[in-house]
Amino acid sequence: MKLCIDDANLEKIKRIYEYYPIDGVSTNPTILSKYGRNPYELLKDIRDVIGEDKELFVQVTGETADIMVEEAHRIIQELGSSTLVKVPCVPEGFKAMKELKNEQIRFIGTAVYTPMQGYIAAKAGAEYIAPYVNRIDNLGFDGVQASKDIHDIIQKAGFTYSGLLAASFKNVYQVLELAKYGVKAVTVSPDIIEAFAGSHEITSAVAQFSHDFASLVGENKTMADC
């Protein structure tokens, strides 16, 4: 399963991609308008820190699906290939997906709340669909069960090219869930991401190692120069 961070703050994704193997970072308008700079330059950043050759999803914000190409058109040339195009599952949405798949420009579904529309669009050959699994938590129905009848359509359905990127967690169970599941990707924040590894029986655990250590061979000593 790959592992991207859902967040544009450079900082935390420096530290993300220092300490964990991570595939790739997914933003969003809403994400890119914390931060108050313009969208471009602070994306450059990001694909700075990442390199060419990890994942950067970005998202179109228009209407109609005419906007949405043009669009896609600018986000690749200004991010590289490895980038891909988050284009909304809505019908103009769907509508820019052929054409962009006409284009051989890469893409993903995104704002999916209900399986079909991750059938649809897995079906106009997005590579990536995004359920976003707490907001459907929020409505009143489970997350993480819809993200998995999505993965079962794509994969009954032989879309072989297709698979989840899940994205709003609220949790580490939620990954978790997913994960043994097999899912393709997950995108998650850097919270959720240091809370993977950062229990405090984890922790405890290792400064006992490191306090027994110590009184076998000494203060600051480690196994390079005991």
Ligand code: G3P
Given for the second form:
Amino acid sequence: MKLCIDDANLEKIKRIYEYYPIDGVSTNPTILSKYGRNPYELLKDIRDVIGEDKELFVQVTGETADIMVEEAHRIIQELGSSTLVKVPCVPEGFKAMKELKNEQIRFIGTAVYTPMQGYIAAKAGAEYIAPYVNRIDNLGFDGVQASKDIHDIIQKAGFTYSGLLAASFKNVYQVLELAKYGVKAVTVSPDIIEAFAGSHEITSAVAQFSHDFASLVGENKTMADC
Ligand code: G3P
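Switch over from the form predicted on its own to the form predicted in complex with ligand G3P, please.
And the full complex, kicking off with our chain again.
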């Protein structure tokens, strides 16, 4: 399963990218709006941190298919061919997807709240589908189950180029459930990624190892110099 960072905070992206095996960074207009910078300036800084080859996900904001396609051209021109255009799964978005597919521009269907939105986007050629797990939970439905349903639909329909980039996680358990299910990718906030291995029990177990080893070979010694 690919693991992406769902944020545009440069400092957090640098830290997560340095410590963890990360496949890309996803953004949306709300995430970009938090930083008060020109979107392309900020996105280019993110591109510099992650390099040319990692996937960067950037959303279109237009209300018509024509504008979305125009935005897609600019996004790819500014940020490179390993950038994927996030297209909302609404009728104008589906229309835009058909044109992007014709032009062989890579795209992802986003703002997915129902399995059938995911089905249409996959059928239209989306490389990824982004169900919003926690937002679906907050509507009183089951975001993990909706994501599994989309995964199953994609598999059973044989849309081999498509898979999930599940998004909108609010806890590690939601991510774990989809990891166990074998989804293609998830995009997760830096804080939740840090929480994968961030419990008190884990850090105190490692501290105990250091303490015990020091009692054997002395303080500040390691397996490199004992
Ligand atoms: O990028 C889409 C998604 O991750 C939204 O997350 O936290 O706004 O529900 P959130």
